[in-house]
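In the block that follows, a single chain appears as structure tokens, in the form predicted on its own.
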Amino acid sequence: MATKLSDNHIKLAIQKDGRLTEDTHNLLRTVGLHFESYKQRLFSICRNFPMDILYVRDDDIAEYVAEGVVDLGIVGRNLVVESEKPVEEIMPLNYGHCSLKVAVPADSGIERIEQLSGCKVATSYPVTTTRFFAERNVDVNVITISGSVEITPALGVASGIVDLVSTGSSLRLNDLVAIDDVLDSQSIVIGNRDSLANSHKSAIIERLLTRFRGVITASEYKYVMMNVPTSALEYISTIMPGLKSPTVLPTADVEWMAVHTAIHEDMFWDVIEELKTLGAQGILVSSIEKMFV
């Protein structure tokens, strides 16, 4: 097994240990990459794709990509915005969803960010927070905190906070309420600009991105097979066009047709209910594991 990084491979930096790590590993394996991922490893070499994976602190990923230490990174968009590093945001990955929010004590009486004018606001994201309030002409004193930001109002350190919120449970536990959104975030792929301009590297990168797009598309659709009355086929086709158009096959009974299609999860249940009212029978549903575009 190779034990050093290859000059002919692209390099991808991912979070070594944190909230995105498991989902990132799952994504890489779902797109067919074979690699070892022990926690003590600093890097892995893909056995079936020209790519090396580096395991680093998430705070360092944007800088590594900007400096050309790696060609690509998978990281939360919140960290990319905060870093202000010159990288390309290539594509979202549809996991790790969260938001930076302005929050205040529930009993503070503060309902609008304008009421924080002249107050202290604690955050681990001083660059993003400063820009947010400046763009809204609200003069606050931003205090940078590296630890538990939620406790600062209770300690009298700040009147409000800007912090990353996923479910909101941490805010509720600390008697805080969100009053404004600063930034929506999720995991994204970022790229080094020189690497994207390099013909050899960009070709490999595009192969990887094609796999990512296929998996993301597949996760948003469900594959449906059913028998529908021939008389209702034309209308049924209009309510469930699938990715392009449904696949229609004849059955032994000329009054029935077999239909295969993919339905977006956002409209899935509404469509299924309408199909049943139109006489569809034998509806079978499965997840689409891979759908390369």
Ligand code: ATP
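Note that this is a predicted model, so its numbers are computed, not measured. In this text, rigid core is short for the largest set of C-alphas that superpose within 1.5 Å between two forms. Numbering follows the first chain given and starts at 1. Compared with the form predicted together with the ligand:
- Superposition of the core reveals a Cα shift of less than 2 Å for residue 42 between these two forms.
- Remark: with the core as the superposition reference, the CA shift of residue 251 between these two forms reaches 2 Å or more.
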The other form holds:
Amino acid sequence: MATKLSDNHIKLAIQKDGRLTEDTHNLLRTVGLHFESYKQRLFSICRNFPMDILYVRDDDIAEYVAEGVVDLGIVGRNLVVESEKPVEEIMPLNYGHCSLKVAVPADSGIERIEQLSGCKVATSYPVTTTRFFAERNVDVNVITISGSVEITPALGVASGIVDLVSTGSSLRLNDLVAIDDVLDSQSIVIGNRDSLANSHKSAIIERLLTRFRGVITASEYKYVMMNVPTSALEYISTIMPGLKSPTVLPTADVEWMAVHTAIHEDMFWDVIEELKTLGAQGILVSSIEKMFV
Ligand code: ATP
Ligand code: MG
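Can you return the structure of this protein in the form predicted together with the ligand rather than the form predicted on its own?
And the full complex, kicking off with our chain again.
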């Protein structure tokens, strides 16, 4: 029997083959979804969750979500902003980080975007770029290029570019320097507004989002185990902003207690250093691989 999409399932569009694909598959598998994902597929049906996955070009995801072809999409925020489609930005997913930046040839002497006034600026993001310069009252001629934007200054096509940058290696390779930030982006979940208002669909969507939240929260915390002097325990408990109050267990030695807790990555090193000065020993740290539920 041929597999077919089910009306009772929600539909999720993800990038078929590109920079976001592997991390998106990893996220979906980490939240426990079973599905097939070999390259030629157009869609998969999850075996253990009421959801079908469509594999598409990333440029089409915002459109499909806005039109209700699918209920949810996972896509770079840069493309959602550029598309100007009426979709709900539901949740950042903490991968696919990049920024849309204004860059110019390193030897151009240009340091501020005002110096690009009257010049040509090449980009694959004409909507976002036009808005950025207009909001700053800098009059540029935006030229739309579909790929390899970074080579246009060397070809004499444009004086500057607006392009996606993650590590900056592509800019350096082409003797370009960034002079301003247009937009910060990462992979996000977007939703169709009618689907979010539909009680049957929104209940399934919320189950999925709860699992995503669990993975993202877990990735931001480290699990820490240590021995602390019993005398310092009360004070140590107050400086440990764990998810809940730390778990405290007795050890064979009454002078020492074993403490287990989760510490947010933002304050991790500060807390660890303070714990050491307070006499904590045998500090063991592990990342939380799966999720908090
Ligand atoms: P498709 O074939 O699906 O249209 P694509 O070639 O347009 O793919 P990719 O290069 O796979 O797109 O990039 C997908 C997304 O990855 C981008 O829209 C952006 O959100 C994110 N990304 C992260 N880092 C970078 C980077 N250095 N350059 C480009 N995109 C990046
Ligand atoms: Mg694309």
